[in-house]
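Only one chain is included here, represented as structure tokens and corresponding to the form predicted on its own.
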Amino acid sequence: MAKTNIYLFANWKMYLDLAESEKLAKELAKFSKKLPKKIKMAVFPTALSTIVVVKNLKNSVVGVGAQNVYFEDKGGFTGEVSALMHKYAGAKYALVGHSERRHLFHETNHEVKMKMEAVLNAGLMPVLCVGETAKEREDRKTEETIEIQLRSALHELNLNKTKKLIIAYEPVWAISKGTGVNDAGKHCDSAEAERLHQFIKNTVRQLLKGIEPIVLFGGSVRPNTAKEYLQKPNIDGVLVGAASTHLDSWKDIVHNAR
């Protein structure tokens, strides 16, 4: 059965500076005019580039999101940017608990929970990221790890205003630094990705009655693998890193999603 919507989210990470972000945003504004209505696209620039990206995508169908937020609205928190500040800058989405935040910056499940609440209170749509490391997978704790992350982030969460939840499954063991596979050469095949997307959806349905989650795959997606993932019934879209920072490769991913 054909999908009603396909979500294509581009996490630009720390790859693009201000000028590069503005250039790509302008190109996407033109390119997005030809997108089918079922394609729901959003980009996640750096905090410094958010305002200029929002400005250039203002009259397009492409949404803008924050890569990270702090859970307090204001205060003496040097170097942080709150969810509310991102909202005022024009963002619509926010990544929460991205694998790099969890494992490079040691973000805890408790902090992820507080950020989820802050994002919702600010009126942004959270994109909750979950996934297991290589060690957790080797120890056969994949489902246990994901369930713990979901239970912690969604506990007593108030989704009354949105009635919508987006989750990105990130198999940490299969995420590269721009090469297509991780340092160990591992790759999450589409069948395994589909299995875990279904597990995530079933878990969320049990935790949040009446909520049908949108689940994206975020495991080093490339133009040549996007179609394979998106053909699976429980994979509603993709969260793309390095490949989303080049217009040509991003166009190829969009083409493969149609």
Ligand code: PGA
Contents of the next structure:
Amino acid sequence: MAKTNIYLFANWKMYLDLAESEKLAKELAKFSKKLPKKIKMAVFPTALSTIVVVKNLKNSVVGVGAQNVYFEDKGGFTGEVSALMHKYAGAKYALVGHSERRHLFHETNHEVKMKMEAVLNAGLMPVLCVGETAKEREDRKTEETIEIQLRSALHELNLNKTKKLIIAYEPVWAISKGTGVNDAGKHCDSAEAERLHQFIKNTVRQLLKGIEPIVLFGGSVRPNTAKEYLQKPNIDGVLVGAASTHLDSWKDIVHNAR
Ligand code: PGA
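Shown: the form predicted on its own; wanted: the form predicted together with 2-phosphoglycolic acid:
So here's everything in the complex, that chain up top.
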């Protein structure tokens, strides 16, 4: 069955500086004029570039999101930016618990939960990221890890009026530093991704009654692999890092998604 919506989310990480972010936003504003309605696109620039990117995409269908937020609204928290501040800057979405936040910056499940609450209270749409490391996979703890992450982030969560919830499945072992394969040369094939997307949907449906989860795949998606993932029934979209930061490769991903 053809999908009603396809979510194409571009996590620019710390790849683009202010001028580069502005340039890509301008190009996307033009490119997105011809997008089919079912494509829901969003970009996640650095906090420093958010206002400029929002300004350039204001009259387009492309949404803007935060890569990370702090869970307090204001105060003495040097170096942090709150969910509310991102909202005032024009963001619509926020990534919560991205694998790089969890593993490079040691963000805990407890912090992820507090960020989920702050994001929802600020009126942003969270994109909750979950996924197992290579060690957890080797130890056959893939499902257990994902379930703990989901339970902890979603337990008694007040989704306000939101009936949708966006989750990104990121197999940490398959995320590259921009090369398309991880250090050990592994990638998560589409059948395995589909299996875990189904698992995530079933778990979320049990945890939050009446919520229909949207699950995006975020494991080194490239122009030549996007189509295969998006053809799977439970993969509703992709969260792309490195390949989303160049206009040409991002255009190819969008074309392959149609
Ligand atoms: P990548 O990042 O596409 O650069 O591997 C994916 C992610 O971190 O979600």
